[in-house]
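Just one chain follows, in the form predicted alone, and it is written as structure tokens.
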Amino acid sequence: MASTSRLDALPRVTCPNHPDAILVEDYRAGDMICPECGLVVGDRVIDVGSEWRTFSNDKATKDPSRVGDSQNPLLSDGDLSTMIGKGTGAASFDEFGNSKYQNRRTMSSSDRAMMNAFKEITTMADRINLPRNIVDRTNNLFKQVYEQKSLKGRANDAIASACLYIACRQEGVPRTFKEICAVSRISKKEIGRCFKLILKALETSVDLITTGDFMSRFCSNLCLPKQVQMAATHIARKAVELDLVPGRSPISVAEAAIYMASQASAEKRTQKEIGDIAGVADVTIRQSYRLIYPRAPDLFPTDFKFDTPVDKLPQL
């Protein structure tokens, strides 16, 4: 209650002609202004925000601000730390050329370890077009792991990249081991084995992925309607409710799926093209789709607009 007395009887700035009325600031010329007659009530505010300066239009490799990033909670000291740029003026050196100001490093290994492949992680994200939150969530996994000691003797970046895996599972927006693979300087298998392994030391699981997970992105990329695309879903789903492709991959199906959908629209794909999209081999394709192509009359949508009917079909 003291402390609520004393804010009352503070003096509060108001306009002598609307007392009620709610004071705009501008705070580019730090003003307080009357919305209602446009009376300067209060000039020379001053600015409680961050000091901010940039130094974008300078040739240099960085933009260096007058404050630093933003706290970092996933590092020990939170990252607060100061860098001092390149001395460029006489007064920067000493009488042997020795710059005068010099970083210290005060930065653990540990953090520097994890610092490097923040920058790793969100690099890959970049590549593939990641939001936000999954670059969040891989760093987060990454830092149990690296915590936990249970990889040790494993590149982190290959412990980076099966995390970034991971991640894009859990949110429900799955990339491929290739995919991830393209963007990473790891290996498949590499990235497969810290996969399996990361799952066992953090004890968490991810859902199994489907056809349905990739069908929407990669008919996108191929540029196909969206009828394609909903009688491809429904194909590859027919296809594993029937059982008619036990033990293939969700992916290749779904790229057979794809390849006869698009066959039977007006919108046809070569196997090469949705290869080249999935990163799945012709073959791959080729062995998928003579599975489902015995089927192929009970699989398609009773709505779908065949431009080629389904006895026409490429047999392969």
Given for the second form:
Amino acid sequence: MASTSRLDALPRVTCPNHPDAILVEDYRAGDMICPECGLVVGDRVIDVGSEWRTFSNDKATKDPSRVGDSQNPLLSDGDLSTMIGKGTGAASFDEFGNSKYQNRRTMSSSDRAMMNAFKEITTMADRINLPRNIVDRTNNLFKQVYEQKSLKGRANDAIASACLYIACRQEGVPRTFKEICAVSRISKKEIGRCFKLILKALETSVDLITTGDFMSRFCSNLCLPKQVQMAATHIARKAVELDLVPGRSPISVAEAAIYMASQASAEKRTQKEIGDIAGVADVTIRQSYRLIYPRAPDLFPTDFKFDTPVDKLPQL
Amino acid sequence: MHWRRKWQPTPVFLPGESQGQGSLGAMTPGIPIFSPMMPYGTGLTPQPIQNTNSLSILEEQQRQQQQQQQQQQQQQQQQQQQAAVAAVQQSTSQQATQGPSGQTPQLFHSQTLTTAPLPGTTPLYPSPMTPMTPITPATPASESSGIVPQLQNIVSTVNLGCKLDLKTIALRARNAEYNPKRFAAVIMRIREPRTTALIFSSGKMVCTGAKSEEQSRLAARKYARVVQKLGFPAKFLDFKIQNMVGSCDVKFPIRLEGLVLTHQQFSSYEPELFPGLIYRMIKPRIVLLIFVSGKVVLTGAKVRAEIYEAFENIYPILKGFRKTT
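Form predicted alone done, so how does the form predicted in complex with its partner chain look?
Then the entire complex follows, led off by the chain already shown.
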């Protein structure tokens, strides 16, 4: 638990002897200490983190938190709302047996849609095990798009999926559109459209995808050893350098490279298996494979141990 | 000065004046020459000439055009000029009438000289043999590509001016289909020119599939005639070309990755979504689909010259991203 209070813009407290020193926060004691002389400058600083850590398997009835969820100032504006908890004693029920204060629902109605979208984003990211930094970036992107209102007519889920896609790209670990489709209810076409609109609205751009971005993920999903993965990366890179596959999507080229590397090693995988993992049709893999097959000896790395020699590779 | 009146200009629309109409007469494709537009009425009004020596008139033309050239370079891309073919056509018709009259060549009062002419095609004397190209120096370091985009599709709309009963049209006309549950218009096709029309009950019609502006207009007229023969008081109001699509081949492979890196704010290249690069040119407002093979599709134009201009703008950029292997 880290105490936040990052409001360095407001000169609240400084050490009298060292006004330039940045105070160190000791959260256990609630103190702010000057690192130069050790003077305790501010004490009893209120920690705005969450009171108790909540886990998803805890029963909801016994939530010991008395202060609600941790503050989320970057995202929902304000987040100041009133929540009335469910009553426990007999006095909280009126004569008909209904609970008196039913008003548990109205919280930050202006950003209700945004909170919903954040929940959806977290769910989607959880399905493909995306780390927290990508989810935070997605939330930020969604907030920017939502505030701009230029894409107001589009379904929030579509915008959320597209933001997730952009966040993965921006973090350097791109996911294919098909992978995002798999965890979202939106079609690839709609996600693609929203993606282009968001790039235009936020006036950003993303880097082009390369074959190497997907190698580690696909190969580990296929349980291929490291040598095969490295060989496949090398093959794909060489194929693009030698321009054997002009106009082919980098995903298809990566797939064909994985197929070639796995067929040359002890761990053979069929086109169908590779296609299932990557969401690529096996005809597409076949097409790309046919393009790189003639130059197969040049594409393999020099130190590769062939289980099946190059000339015995399957020819489709 | 009655000798001036003998020359009657042929009725050719100049895109410089009639922007929205788009019919440019019988276009002769394949002439990649841009020459300044001559305002429509210069031939009619007598121009004061100092002397009838043709050489000094040429000098005067040169002086005027050099001034205009400087003006043009100051306001760089104010207004790129449209189809030069009409100008060439008009100038060739001028040639025809110059011969018999044997008079001095017309003064080029091209106030709207904005397009750079091609190098190497500027004769000193505008004789009847060579096409009328200006004598101004070309802007340096810009060569023409020699490739002309071919028009593939023209979409136009016209208002027939009366409400139509789509059911009777569908029942009585040949080659008409009407499925109101799917789409609220009659889809009619004719063989010559090979086009398809969507005819709506409000009387408005969309005509697609023609390969030139004249063909589109002719086809729209034919559809209007069909509707007229079925008994409706069809008129031919507000014919307007809405979209023109052209395509061409630069004959060399292109490095799309490089292009998207340098022209990020105009290009969008997502190989997962579409294999071509989508380039949105700001001026003229044209969308180009650029493919690895070197084929280019241009769309979004309202007049033919926008397509030519867009291609001339993109060609040097594409040459810079030619694949070297």
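Here the rigid core means the biggest group of C-alpha atoms that line up within 1.5 Å when the two forms are laid on top of each other. Numbering follows the first chain given and starts at 1. Source: prediction; values computed, not measured.
In a rigid-core overlay of the protein, residue 279 has its C-alpha displaced by under 2 Å between the two forms.
When two forms of a protein are overlaid on their rigid core, residues whose CA moves 2 Å or more are considered shifted, and residue 19 is one of them between the two forms. Once the rigid core is overlaid between the two forms, residue 267 does not reach a Cα shift of 2 Å, moving by less than that.
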